[in-house]
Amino acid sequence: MIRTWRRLRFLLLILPLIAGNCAAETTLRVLAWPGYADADIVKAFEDRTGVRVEVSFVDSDENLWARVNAPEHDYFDVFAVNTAELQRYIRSDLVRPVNADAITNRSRQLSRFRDLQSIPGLVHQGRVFAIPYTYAEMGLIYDRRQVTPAPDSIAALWDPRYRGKVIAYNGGTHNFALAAQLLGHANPFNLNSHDWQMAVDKLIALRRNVLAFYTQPQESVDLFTRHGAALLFANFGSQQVKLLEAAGADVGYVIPREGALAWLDCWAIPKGTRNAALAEAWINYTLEEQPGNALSTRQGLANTTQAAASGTEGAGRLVWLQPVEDAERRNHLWGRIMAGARTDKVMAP
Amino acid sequence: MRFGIAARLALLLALVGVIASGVTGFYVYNASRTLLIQSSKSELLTSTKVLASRIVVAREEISRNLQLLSGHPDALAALDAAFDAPDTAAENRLAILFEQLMAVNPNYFQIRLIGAAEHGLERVRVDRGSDEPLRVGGEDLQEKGHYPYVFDTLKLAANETYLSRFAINHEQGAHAGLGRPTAQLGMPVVDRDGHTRGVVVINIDLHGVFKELSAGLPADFKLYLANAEGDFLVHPDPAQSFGFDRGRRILVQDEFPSTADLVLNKSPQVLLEVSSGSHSDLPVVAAFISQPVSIHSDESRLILGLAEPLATVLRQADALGNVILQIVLGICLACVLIAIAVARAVTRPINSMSLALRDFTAGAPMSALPTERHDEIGLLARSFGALSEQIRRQLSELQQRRHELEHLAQHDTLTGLPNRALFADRMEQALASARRDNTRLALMFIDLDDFKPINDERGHAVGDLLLKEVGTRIRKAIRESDTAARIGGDEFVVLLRHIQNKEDALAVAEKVRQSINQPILTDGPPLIVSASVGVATFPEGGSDEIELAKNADRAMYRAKQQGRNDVVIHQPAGQ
């Protein structure tokens, strides 16, 4: 009964847009990341609305940027983008504001996602440009047998007790943010000129404390299990927890008190959309239970309507990724640190 | 009619021959093509295995070099000295050794002595510069403790070799090796007490190594190398290797689907033929093997493969195909010739029989029948010969009967002279020709005098004998070209053609009268009969046969009246 009513309400919502469109079959063109719009999820939307949905997938931020910038024939009605990347789309005037009131399922979202103002980059001059959809935070994974009590700070990565038993991520942008967090910076994405040296020192100290740095989730799991590691900086979040549990490791997962770096993917509507109302209907639909479950059970990604399965919700805050002050410099310095250069050599011109 | 039995038979035989040789040729070609592909696949497999063993040999050579370096006293001496009070002499000697090794091994990117202390600080390091080995020292030495080639090698026993994953080297400051496909091989440096003090690491240039290893292979052989997960490490198209390093995995099982069995470790080798995807233009045959890595390594297995263009393999098949085609064409030609010969051999006797039959129906003497043959055709010819002989005999009998009947119909049975009908016919013809040629003829009526008493007294047999003898005498008295006929009991007529005048007719009539008047011998006393003869001539004595007959008859009566045994010629009125 409730189901029927909901469907009816949905139909009422989108009816004007269908009627308003031409007599030909209405098509919604979605540009998303793998796992964001699985065939069965799309089918349910099509069955309900009678529109045709064409989903294209991207595999990198660059690819996404290129396609949204593409000429008129390759238009999209709605696309998924993380909050950090979203900023340049707004700057380049490639996206249009979203009518947040039309997304009625926002009421189902957790409060931290409902309050759009609290998430940096979503609201500009009072206008909402994106609706949160899925996220992954970079918490700490620890071996329950070796690490007691559970770590509550990223400082654990530098803890000499775990020397040679720490596995960290091989990436400059995130690692400098991590160092900035350790140094107590409010905004880890914006280092001041005098912060660099300290951050480099911290990262060299991290290098000297770790067993190894990884780039791929599976690689981290192999290192962790083969070498009896104690701590793992989870750049891929709960996905790595799942993999480790599958490998038989007895691990815990925490959001440190400094806050976990997190990426947040949102739905945004490009300027070139041909059917903004239908795009909003799609966004509204993806906030329902089924699409949300698909994200968490199939992809190991968190959805915005349910508290994270690992019970980390509320333990610490999430620090949404933002564009950094100088990504090139971070990566350049990190390259040197990763190669094993000593302090003077890292900071050398 | 153009397509007789011969043509059809020849066509059928030729067709059977051509199809048989064609089908045989096709199957032979297919079978040998399959065999060729099979054999080149197993050749490829052998080459791949040889290559794999060459890799092992190459690795063992590096292991021996590592053994030489890690066991070198200077290595231990250099590591024994503290970082801030180095044993420069030992380090220098080691560096020279490293440089010499780099010089003779162009595939070495780097040789390093790395201490276990100071976070894996490099102690002696020689890189490959743009040309020459390049000693790296002082502040440029780096801490490498967080790399598996250090922390994993440190765990090994003396003389054990560690092999890193095959990857692109991103370690900044690696000189020539930076950004290049590299593998690190390491060996621990162990002191007398069994403590591991450091490691010796050789970075090798994977491109160089595999280029060298595949140097002896034919030019169109392509070498592939993938790790246990299937990521390409060596690929003929360099852009396809180390895809994972650029965030896009490029897998052997995607390009060669059947290698999935190797990746899943289900089988140690696969032989395959690919003509889809990137190989749709140039199909290849390939052999892939899964080679376990026997030393301590993060690479559990390597997947090694060799591919060869299918076209190269099939070039031999094509040559074979050409030979087969020539043979098939030869056989086809032979088939056609044999078919024609057989068809002719079979149809020639049939033709000669039909010729004979044609001659036979045309009445001409029959051409030779193939009766001498001992086969069905000979039997048919003999039967046909017998049949035609029988028909010929019966026909000639029939002809004879017909002649007899004709004779009977036109002749008097007693005397053998033409009867009235035949005479009338001849008379008509003679008159027609006389009129046309303006010649004369004469009609003679002969009546025997007193025949009836003889017939009554001496009997019919004698009468008949008499009539017969008279007929014979009349015939003898006239020319061949004249005609005598018996037209009644004792009445005879004679037609004389081409006479000059009536005197001629009279002379013949007189001759006839005299010859009849001669005694006739019988069983009894000889008989003497006389005849009265009337003659009418054309055109004087009548212009048609009726008038002529009437006048001849009148003349004959006048002869009777004048005393019998006389000849009277019809005299037209007024003469």
Contents of the next structure:
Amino acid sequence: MIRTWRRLRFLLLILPLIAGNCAAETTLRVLAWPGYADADIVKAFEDRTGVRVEVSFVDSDENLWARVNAPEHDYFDVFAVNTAELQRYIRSDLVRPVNADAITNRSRQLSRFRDLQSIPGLVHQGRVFAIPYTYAEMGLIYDRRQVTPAPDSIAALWDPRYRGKVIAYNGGTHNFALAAQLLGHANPFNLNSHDWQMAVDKLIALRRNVLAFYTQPQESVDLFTRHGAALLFANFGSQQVKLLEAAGADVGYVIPREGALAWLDCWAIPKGTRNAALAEAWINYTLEEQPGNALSTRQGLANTTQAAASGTEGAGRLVWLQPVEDAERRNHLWGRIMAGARTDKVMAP
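Starting from the form predicted in complex with its partner chain above, please write out the structure of the form predicted alone.
Excluded here are partners and other molecules; the one chain stands alone.
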């Protein structure tokens, strides 16, 4: 009876956007990160609603920004974005408010995710702009055979003992935050004018110590296993641990003493959506048990409807992502660093 009522409630939500509008847009375009919209999860939504779902994946915040900010022919109806990045989409008027009342499965979420006002950046002028979906911390993954004892600091990424044995993430905003943490800054998201040079020096040193940089979770696993790496900066956290263990790697996972950067990804609706009600139906669906379980069991990611599995020491030392002082400058300088420029060339106008 309860299941029947849930299905009826879902149909009542979805029917207005289909009835009387058969010739209108019947394709939902989803922009997400790997693992957020597996084929069987998508098919279940298609079977239930009778619409077609097209999923595109991104591998970096910069790629996500470019896709959402693209011309109209590359429009999307719903996309996944972390709370820090969300702020520039709101400032640039690229997203529209979400009808939180239509997301009835919010009642299944843990209390800290139901209280949208308590999550910085989700509510602006009384309007909700995103719904929490999944989260993870960026810890350190290490090969148990090569790294003993377990690393306890992000300084391990710079340790000359592991030169050519480190895999790191290719992203300017996060890597400048890492450098700021190493330099002892309490707020790694707000560099002052005199901080930039020191951060650049640290990142040039990191580039010289790193074997390879990655953007996607599976790419990091392939690099780690193929080259016998010792350390991995886990931008996707426990998701990468899960993938490495499935690949047969003997790895450990730690939260460094400086704290781990952590992200909370949410579903948001672009201003150019062709069907906001269908987008809200998708968001509502992803908060059901099956999509949530897929996130946890397949990807090793936490969902917002179930308590995260315990076992990661230092889980209280999480540094939740915030908007940075100048994302464009961070990414521009990081591009120069990756190109191999010297310190004076990186900082040149």
